[in-house]
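A lone chain, given as structure tokens: the form predicted on its own.
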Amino acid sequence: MKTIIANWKMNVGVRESVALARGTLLALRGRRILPEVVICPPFIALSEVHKVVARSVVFLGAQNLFWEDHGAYTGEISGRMLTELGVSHVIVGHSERREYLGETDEMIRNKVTQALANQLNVIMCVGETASERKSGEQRERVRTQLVHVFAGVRLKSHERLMIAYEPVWAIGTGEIPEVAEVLAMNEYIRSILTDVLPEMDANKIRVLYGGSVEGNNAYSFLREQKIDGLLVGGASVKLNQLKEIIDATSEVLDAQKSL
């Protein structure tokens, strides 16, 4: 199985989100093997988009959540509220929130705990900056993020965990790492999680790639069996680009089934 997560960020309003959701459903029609697709519109569009994707094969995700179920937290949204809106997945730890809003590993850990308490599938982002990459500290940075967030976390047998490796320097820049680099980091992430979450079934840990993913480079990552999918940002709000990525995913799944 391959997973495609479309993070629409703050790029679209309610009407555009509904149109994109409908376009996504059309792009999935007629395919023999379907990828797992999660669309993550802005909070204001979740309710209307849910009406479009309810009873479909597309999952509804949120771009963030708060670490408490209720309280005097102006402007925040809780896991309980998200589940009431039909949300099944949530992104935590995105580098943009770390950079612009000062989110720390401790905050992200609390969000992960809250998401799991509300039966939400966690999509956690990790990745290094350009300076960390240049100095050879990318593995240490990713290890620190994973250990700080998941140390002491207990996952239930039915719960899944998605880790999106998104090098900060690749997000929205058009620059991407070599596939071999992503595969090496993928393997490293799995080894860290095996140590931190020894009780978790390794088959329920999915490691995705994200960062300047577009229709013309998606296949090079998707064809690798050890890359479980993609977290797509800017390209996911362009329906033609999203369709190309879905096309590439279906091609890979068809080929893998025939082996």
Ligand code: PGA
Second form
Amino acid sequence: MKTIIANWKMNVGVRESVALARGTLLALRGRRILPEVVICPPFIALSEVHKVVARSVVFLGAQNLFWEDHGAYTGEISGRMLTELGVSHVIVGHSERREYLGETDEMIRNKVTQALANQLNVIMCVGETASERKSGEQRERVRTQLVHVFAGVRLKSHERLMIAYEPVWAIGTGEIPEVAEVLAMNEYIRSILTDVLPEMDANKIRVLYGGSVEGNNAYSFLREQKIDGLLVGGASVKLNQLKEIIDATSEVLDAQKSL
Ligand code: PGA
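Go ahead and give the structure of the form predicted together with the named molecule, now that the form predicted on its own is out.
Below is the whole assembly, all chains and molecules, this chain first.
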């Protein structure tokens, strides 16, 4: 199985989101084996996009949630509200929210807890900045994020959680790490998950890669068995790019099947 998460960020309004959702469904048509595809439009488009993807193979994801169910939290959206709209997945801990909104590991832990309490599947992002990488601290950074976020979190099923390794320096920059680096980090992430979620088999938790994924580099990540999928930002709002990424996924899945 491979998972493709399309994070549309704040790039599209309602009309464009509906068109992209329709285009995504078309891009999946006629495939022998389907990847798991989760599209994450902005909040304002969730309801309309749900009408397009309901009863399809595509899952609906949100880009964020708040850590309380309801109350006086101006401008926030709760996990319970998301489930009302047919949302099944939620991205948590994205580096853009850490950077621009000041989200801390503690806030992210509360969001993860809230998402799980509402039966939402969590896509939790981790990754180091350029300066952390330069000083060789990437593992320590990712370890700290995982340990802080999952301290005390109870996970009932490995299927509820995906980790997206997204080096901050690779997001939206056109720069990507070597596939070998991603593989080594994925293995490291699984070793930390074994410690922080001892009741889970960390090998079963999906670990994805994200950061400047495009049609022309998707295959190099996807063909690795230990990379469970991709979190795609900029390229996911360009239908031709998204289609190329889905083509690459199908190629890998078809090859795996015929082995
Ligand atoms: P990008 O974004 O694909 O545009 O680099 C990835 C992400 O932020 O999830």
